[in-house]
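As structure tokens, one chain now follows by itself in the form predicted on its own.
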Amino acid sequence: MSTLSVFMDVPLAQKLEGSLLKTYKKDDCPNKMFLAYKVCMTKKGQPWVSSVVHKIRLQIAEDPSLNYEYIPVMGMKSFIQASLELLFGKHSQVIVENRGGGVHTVGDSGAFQLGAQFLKTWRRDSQVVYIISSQKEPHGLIFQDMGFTVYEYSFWDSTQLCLDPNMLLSVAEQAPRGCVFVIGNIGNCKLTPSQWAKFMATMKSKQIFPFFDIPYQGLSTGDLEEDTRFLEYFVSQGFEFFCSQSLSKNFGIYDEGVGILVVVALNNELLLCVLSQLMNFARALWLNPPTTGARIITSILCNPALQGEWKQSLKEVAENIMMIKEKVKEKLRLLGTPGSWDHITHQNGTHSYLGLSSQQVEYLVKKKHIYVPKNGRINFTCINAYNIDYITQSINEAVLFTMDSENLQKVNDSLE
């Protein structure tokens, strides 16, 4: 007698792997290129890992004192403290006044999962979330699954080819009182002092709760303090906030998924209450966070010599990124590619917009086998000495081809 399965009505889910990467892998062209990897790449086209990480990983593997016992739900205290000091600086008000803390999470997605669960439970009067970044973020799905109403906005102005700080101000002005602002890459937006003052005043008057995303501190400008300087604005103005601090990309340990949900409260008493609730949620979600990545990072951050070596490796990566961007811009100029390409070097970080139209992106993918996201935001560390000429020549072709197509269409329209 056959038994009906309880899973009979469960359909096969669509693969999580992006369609662009799937198409790239199926492409038989020997010269194909993928410019949308999430990880930072080396000049040889391999995932970048800070050199100091290799040494520490070996030391940890050979350490006979480690018993690999379960750690507290909150995570390793030394790791959390070192991460907070990295984020704010040792002498920040948050550290000195002991009103900042954190919970070790499973990557940045774990931090958003934990933060969203807390806000769902303890801010029931406002279930509206605005996600504001330079790109479409996956965090929206986490908040949507928990029943929040989610609105998404991008800093990137595809018409002016720049990150527009006025967009942030206009969203704040139209947002409802008590909502949540999930903000990524705000440091790249370059607000003026008057814009900062206006933004802060609006956030305060509407009691908007900030939830920051710090995915790769140090890889944006090469300066760890500069990349998070904007947090001091909020600290000095007495804001309470959450912050997702991911530490996988800037150490090059992508497979470890090391993250922290950082909490800043008005005082230590409030902080302890929030952390106690977060630990209850963490206990239900994963019970104990993974430790290998946290041990590697703690060993580096707590040793001045190793930390100095790590900082130097970050600086070298950031300088190389800017050099690549300068070379791309210069090669496009020498090719006589129409338009200004200054926007490429005006953007910080591994991922930046090329400023191409959807038709130009389609040309690169279909005609030149260069796989670029539809929005034209690529990982510039994927460009190196071996492929830069082909990439820039292909961009030039794409621009010229679309211009010819547009001119032809204009002629045809005038004849009708």
The other form holds:
Protein chains: 2
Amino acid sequence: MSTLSVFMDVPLAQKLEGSLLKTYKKDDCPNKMFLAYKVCMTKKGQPWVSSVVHKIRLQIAEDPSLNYEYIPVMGMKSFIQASLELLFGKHSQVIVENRGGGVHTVGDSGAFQLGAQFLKTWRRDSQVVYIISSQKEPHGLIFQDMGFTVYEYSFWDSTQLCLDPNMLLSVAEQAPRGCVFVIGNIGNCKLTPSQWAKFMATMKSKQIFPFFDIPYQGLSTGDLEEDTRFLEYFVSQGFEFFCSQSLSKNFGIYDEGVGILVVVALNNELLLCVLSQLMNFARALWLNPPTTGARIITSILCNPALQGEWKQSLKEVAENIMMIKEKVKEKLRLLGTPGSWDHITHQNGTHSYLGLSSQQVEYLVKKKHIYVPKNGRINFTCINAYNIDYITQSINEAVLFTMDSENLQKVNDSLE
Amino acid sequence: MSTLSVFMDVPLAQKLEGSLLKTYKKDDCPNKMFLAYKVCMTKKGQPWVSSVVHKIRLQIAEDPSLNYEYIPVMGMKSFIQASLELLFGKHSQVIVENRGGGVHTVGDSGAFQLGAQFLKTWRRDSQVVYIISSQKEPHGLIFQDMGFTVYEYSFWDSTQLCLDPNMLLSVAEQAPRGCVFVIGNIGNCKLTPSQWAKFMATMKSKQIFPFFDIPYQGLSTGDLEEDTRFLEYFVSQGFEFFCSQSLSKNFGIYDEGVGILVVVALNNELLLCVLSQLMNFARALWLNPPTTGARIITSILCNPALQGEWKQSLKEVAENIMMIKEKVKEKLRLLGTPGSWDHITHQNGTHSYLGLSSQQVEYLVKKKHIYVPKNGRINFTCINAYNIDYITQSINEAVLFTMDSENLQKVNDSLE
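For comparison with the form predicted on its own, please write out the form predicted in complex with another copy of the chain.
Full assembly next; the chain just shown is listed first.
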């Protein structure tokens, strides 16, 4: 057929991510393992789901009184209210003064998309975004595609092997007035009270707009309140802000798009204006958010017994993560692996840095078929009783190998 | 507190829709009724859900082997494949030649959002969109917000009381080369073979890009194949096109965002390029589409017995719609309501025009508390054995009242 295609100028898009997983899948080695899953894994190597979720999912399916009609653009009111109380605490100023609200979004990408659209329209004079997190975040591209100038910074200091709060302070000092700070798990950074004070003073004087990312409240420390305590500092200092709150990971409902774009304003009137504008954007993006996940979560959060059960399950996950990290550190110590491995247990949450060089990571991937991202940040819940020995022995080998090759290099250099 | 709000310049957004429903909800009259629900209603006035959906929802909740991990950006492969086969038929050229594909989107708004983003980027030289449908469509705003020049046309000819295929032909003749035609339920327009030939020849010679809207395959005629037969004409003529396929209404899963942006290209290679670009947009919009609805639908479509049961439920709905329309017409005839009401039974599907003037609609809303949109297009499944008498009597009254007032006006005019 001689017809020219409408699509003849459309090239194949570059794959943005997932190449490590693809290589892993193609690998024929029976010992291969993947340590970069996004979701929390059980001791048996399955994606974790809070036990209470199974029960409620079944209850919902059995309920003949439920209807499945379209829900409002903003989402289920009860879901948003319950999630806000979880984020801030029932007695927070934000809740009591009725100046916090939210829009149910399709996952956290949806929350960033919606927030970015709002900021693009309503903060025209400042289209600069700083993304500061423990790692490279996918929402960087969302802001970039929308025409923002994006700068990305990582808390992780690969020389000192720690999350560095000073980085945050120096970035705030050099950032232009009125820009946006998208801040990932700052709670893990362990700022001192005086660092907090300094950081907030700089943000305030420069009118920097905070946009927090809360990807898994409760999975960092195992304590829901502890994980979002820092939000209260910003509330008490009179900040207005956005927050992407995802409830996928801490309930184990990864595939249902349960995110919320949270808005905190100075008063209820301002809040309603912002929410009304966000609804117009949401209407064009997806019109009605999906309900299954929201329905499950609301049923759990609104029932004290179920909520207690869920909190207990989170605590167990967090304790298990800490135990895995302790064991990894202990095994490396017993193997006599050179270096201190305290940085492993100093980090909270499922995903933490191993503190390996890119050469060491390459050794693990190529020689040992252990798939680790280039930056060495792995999901510790991928490590379990069945694979911990192979993994720690391989890390030991990688470290020794690179030391040998460095020494060899030094010898070679001195001979030249 | 003297702090100025970041949001001080953000006004309350205008409400775009839903005002009729709001007025209805505020109405205290016990006889009030709303005839404009988007979803198909049962004889008892509840949102319709295909009986087979309940069963599968329960089965899925009971299945311990399922995992709820993130699904790929493009969606569940099996869901997309089953939906494409439903749309085109298993033996369509598109399927056999592997040149049709799709991306799972959050509902049909998501499909238009995604399609519009693609066209914005890859058809830069022509940013004109014609939206041609039975009514004003919400996706007009999606294209408009993205900067397209949008023209909207309705198939409905309120003078002749019919859907007019000639309108389509004349719009195609005056439209500029290379523009986009978003075409709503054209299947209901009953074009003759020669009208089809003329329409497609004009589209082809002007390189107009078709973007079809299939909001509820099977609910127009009760026959799934019949409802999308026209797509095959475009395929056989070598057209490339997009199609928004929604599976919410024909399964009765309204709240789960089950849409697909379908792509038909001239060959597989071109298709893969287009899909890869769409995936990049989807990644920024919501990253992973929600799965509950997709999972239910796939289970039904991939099982011949369940698929048969579902088809039967669709047929029953379509038959019920036709029966309601026949009854409305018959009751108006018995009441001696002036005018021919054949146009009611000449239209297919849940939503059809009553063929009332704006004055008659106003009479129904204000005097009878029957909430009908201004254009008089109602959801016929909102009419049932309990309310049909009140509704038809009220229509009769409205027609007589406006005739009287018109006559009175004529008398007044002649006296002046």
